[in-house]
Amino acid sequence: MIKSSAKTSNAGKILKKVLAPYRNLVVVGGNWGDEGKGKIIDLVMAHYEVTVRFSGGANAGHTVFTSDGQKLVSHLIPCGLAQGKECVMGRGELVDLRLFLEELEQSKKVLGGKLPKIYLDQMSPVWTPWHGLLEAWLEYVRGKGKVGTTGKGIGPLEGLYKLRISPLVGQIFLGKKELVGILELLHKTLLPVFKDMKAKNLISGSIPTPTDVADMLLAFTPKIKPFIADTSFVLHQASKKHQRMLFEGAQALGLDSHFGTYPFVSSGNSAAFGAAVGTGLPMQNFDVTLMVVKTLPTRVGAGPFPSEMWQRQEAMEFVKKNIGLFTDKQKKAEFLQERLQKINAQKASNAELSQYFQVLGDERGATTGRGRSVGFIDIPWLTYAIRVNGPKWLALTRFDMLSGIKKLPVVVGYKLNGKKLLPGQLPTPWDMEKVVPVFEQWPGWSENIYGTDNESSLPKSAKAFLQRLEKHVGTHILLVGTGSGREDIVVRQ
């Protein structure tokens, strides 16, 4: 159950009639990672039985909060789980099983021993050591260019299942002789590749045999054998019953392996329509999307950002450099007040309202703990990801972060070569980064509305920001979210 308060209880009572008429929700990110997805999956997870995870791997991170309020920070299983909801991985996820097995004593300690039904499909790819060293070789011959990968080995996991001798979760209980036979043709396919990174000194040790791989996730069978079931079918006896389900995605539509800004995107379906593909469930199953979106974009890695404030390694960098700030309070409180007087005289660079936002909304990934580097409001990404995705609703997440801003520069249409572009087209992602920015000044409001749970309580300034928001992209924004907390939220009627 969700923390009980007056906050969330106000939420409750509109979201359950809002949401009443959607058996099947999807919801999904809008940006690039990194939305807040885990909190409003975790408001609207009370009002559905089942939460289902259709894709993405060890490389997600969703941070939720039990009903008595401890951190869980989910990488695999679905967010649903600190609630105690029923808990279903479907086929279109990576897995990991030592991460898997990790996250289950994790959450066993978190959750005082109770954990609800979980179910990992056995068709999906697992991981093994092999699928690490290919992914630094990656990154390695690619150079200047690279993606900026987590490091779990979510691309080869994605690519040699696609290449079809991708060991399968399932496949680990054949036995040892079958499945040594099914690892040997993938170390085969990957032995001259890490040939080439021994003599170049990229590994260091011994390269693990079949033999040692089938070892390995022997070892996890009788911990995992309670967990293995065909996904599909059981999602689909789920809908037979009528089960209230709610599928949650991971990254966001930017990085979608096929609508995303490719190369420098994830290797799953993070949009919309990855929920029929990642559980076999049939196109008509899915009733509504909600899509979540930052009121201010970020991204890490690589990759095209077109509304980006500042250099994009520089603010990676930048939480590393000044770690302080983002942990002592003082100094913390300090630093906003100076820069927030700097920004409303109109004396602040790009770099210092990118370093405000990133202190102001502790941008350090839930995954990697990288500082993500911050983006203004961008209409036209959004227009796209709206048309790809085609929700319902938004949810805007931390509009507390424009408190006290009197103006704010936000994008609203996209030049390429001098012409501007029709509202939800987009360029090539080798073309994006010629892309001109065309940026209009909105006024803010004064007041702090940090925690705010009303909309009759929003600063009159703030709610015309909305209405024009929504009067651009064509949407409803049906969430607000104030804060970092999970009872910080606004549901506007």
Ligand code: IMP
The other form holds:
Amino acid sequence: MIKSSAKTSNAGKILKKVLAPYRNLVVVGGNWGDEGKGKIIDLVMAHYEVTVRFSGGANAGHTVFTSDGQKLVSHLIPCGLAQGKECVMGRGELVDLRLFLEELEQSKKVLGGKLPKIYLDQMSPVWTPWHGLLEAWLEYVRGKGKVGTTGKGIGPLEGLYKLRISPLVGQIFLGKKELVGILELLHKTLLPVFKDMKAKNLISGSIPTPTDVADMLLAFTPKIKPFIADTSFVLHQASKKHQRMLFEGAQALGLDSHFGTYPFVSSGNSAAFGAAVGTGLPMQNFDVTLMVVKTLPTRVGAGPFPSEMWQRQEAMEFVKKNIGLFTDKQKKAEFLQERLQKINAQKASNAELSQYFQVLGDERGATTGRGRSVGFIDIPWLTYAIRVNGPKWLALTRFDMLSGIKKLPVVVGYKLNGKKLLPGQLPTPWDMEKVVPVFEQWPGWSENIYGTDNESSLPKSAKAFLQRLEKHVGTHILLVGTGSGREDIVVRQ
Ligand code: IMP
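Show the form predicted in complex with the named molecule, please, the one above being the form predicted alone.
And the full complex, kicking off with our chain again.
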């Protein structure tokens, strides 16, 4: 996909002015991930020199584009790689060295061998095959209550780090003897679990020994050496030089381990404050936050989702069973047309509404390919997410998905045990299952706004919809996504 320079430069010019007063920008997700942060980062990155990841690991998947329009999917390396920006993988990031090297190789191919400076923190927790085994075990013992993780070892990486028994990236360079010693502590702690797993046939083959794991990690040393750094110091120096920095969030507030829907969360701090935790930069460096929210939020894996249209498991299964609706263009178009008529005739059930938006939005996970469940716009959740993340602006992605819908239910409040909660109040995750959403019917618009790239071209009722949403959440919607292309975006002044 080649960028349309005319369109991009229009958005770019406005953004340059808007972003200029703020040296460092934090971009985070406001729902449960998959908000399209990659697209927003892709757009704002031109205005920054250094791009930084501060949490999560290979569970993330951001699609971005090089300056000549080539697609690049980044999991571990900051998206800034695509546009040749300096890339810093902060200490809060969880590192799988195999995947890091794979991503590096693939990126080299796309970028014609030219890579910008990339820094990998010497003290980030490092993945071993034991992390994968422990994750499989935890999901197994949870049984029906499993989290539905991405299988990238994220929980064990963060958890064992907090237990102070994790190997760190830089320790691979201490020599085999010392590394084996460090790994022995982890191995001894986990061995009873592995033996139990073996007895239950959950492990095929042998359990890797500390020497096996050390050998695996040592094999990476020559390739990763050029990237190892004290990234906190690198960022401190960048700050001293007044370089403009973009902090790229992964996952989203609903998956933050402290302020998300625990235990159905990822294990790091994906909230905006995670930028300080995961980089070691003082708070005053974070000038402004942009929170990306999906017009219709989605969730994969398990956990509370008060505005969900349908049942999670059924919504996920629907994608698997009806993959043709997602991959066959004609089938998809026919299905959408027929379903939209039913929705506008007020004859569609919530399950059918969910199916419509799942197909329309191609709601399948970038990292796992799993089907995503869709929810209604959820103002109480957004108000909470704004309270915790403190964004100056919102980026509302996939707004075009509402095109043609005459009336849309919007969640404007939560009731718990018959009592309406105050704006910004969120029940505990175990009470969230009991929440009764309060709906309003908001009028939509009939025009297709796909690909609209300036505010004046939006239909009057689409503008009114945005203003109504802004009024409810009390935050300016700066960016509005209107399509899958990088240029399909409206910048609102
Ligand atoms: P983990 O991060 O692999 O441990 O998964 C924990 C929960 O977070 C699961 O429900 C995952 O589906 C969800 N999750 C993790 N990363 C992402 C993401 O990038 N997008 C959406 N959901 C995610």
